[in-house]
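Just one chain follows, in the form predicted alone, and it is written as structure tokens.
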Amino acid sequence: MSIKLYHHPFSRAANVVVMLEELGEPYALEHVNLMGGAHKTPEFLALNPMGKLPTIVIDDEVVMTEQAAIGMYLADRYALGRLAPTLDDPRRATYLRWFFYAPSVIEPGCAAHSSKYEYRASAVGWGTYDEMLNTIEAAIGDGPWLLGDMFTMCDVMFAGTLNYMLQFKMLDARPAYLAYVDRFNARPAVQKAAAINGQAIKDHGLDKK
């Protein structure tokens, strides 16, 4: 078994050394030198066209990219129980639910709110930003994790877009929220995570640019 991560620690990539450090099977890092454009190569387009991170190769026939669809991926075929819900699990609905949310509602409603950008919310996905800021608090409610006490990949892709958004400063700091990732930050995998990817930054000369 052989899971290469295309990687470069200031992309989405990064969350995803997270979920290969919560399932705990052995993975290797590609670098990949946005900077000096490798990620618009042909070679590397030819696995993503969208030349972009995280693109990940698995026994090098199965080729995936999009952070969500990586993760959901990982746990279905490596930790079905333990970090996704059984498919005849009523869990696995909400655990759907809220890890599609991620990417395709807070990124862009975070987005758009954070650049000003003018919009119709029955027009767009996220709806109106309090409706957004809302609806995660009740996706949180009283945790610990989404799922109550299963902690799975859904909060990986959740907590890490919320990360994301809080650092930047681009999503209100309310207390459940930072409640919610700072238990996340907590958990040895993700720490573990943080310091595989600070070392990559100093392998890489990223911390003097």
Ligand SMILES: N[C@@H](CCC(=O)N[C@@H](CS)C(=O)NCC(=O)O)C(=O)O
Contents of the next structure:
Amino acid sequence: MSIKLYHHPFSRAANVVVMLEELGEPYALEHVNLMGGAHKTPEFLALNPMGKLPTIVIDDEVVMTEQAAIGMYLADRYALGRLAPTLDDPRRATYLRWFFYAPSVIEPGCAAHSSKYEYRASAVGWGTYDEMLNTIEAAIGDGPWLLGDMFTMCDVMFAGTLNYMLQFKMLDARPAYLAYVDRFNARPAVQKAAAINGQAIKDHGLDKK
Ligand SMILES: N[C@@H](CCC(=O)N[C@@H](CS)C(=O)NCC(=O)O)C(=O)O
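Structure of the form predicted together with the ligand, please, following the form predicted alone?
Okay, now the whole complex, with that chain kicking things off.
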């Protein structure tokens, strides 16, 4: 079995490294020079017509894009019952709910708010910023994880998205969010992924630009 992640440390692929570290399966990183336009070549566009990262190839036969879909697929295929609730587990509903919420509500909701887009909340899927803030807080609840005591791949997607939005000040830093991402960032797999992404920054001279 071989998993190849097309990667750049300053992209969403950095959080897929966390997914892979939580998974514990072997994988290889293929650096994509985004600044040099390597993601817009015909070879890369054949894998992902969007010309974006993350993109992942498994056993030279499975091609996947979209961070959330990649996380769901990896957890179901390699860690069902450990990083994903099984199909007959009622917690699967909450797992899917917040997994989809991160890219379909938090990402556009934060982008719309920070870019001061004008829109009718009833006409867009991400609603109002305040409703989104309250919903994120309700999802975290008493924690420690979105499914209570069970840490899942959904936390990697959700906390990774919060980390990114907080880092770029696109999301209010509510105490409940900070406590949740602190718990997440303390996990050994997250720290190992940070070291791997940090090494990639050095290896590709991205710390000198
Ligand atoms: N919807 C995609 C978004 C992917 C995305 O926007 N990737 C950015 C990096 S984080 C990218 O590849 N940008 C390069 C470009 O568009 O030129 C996902 O969630 O995976």
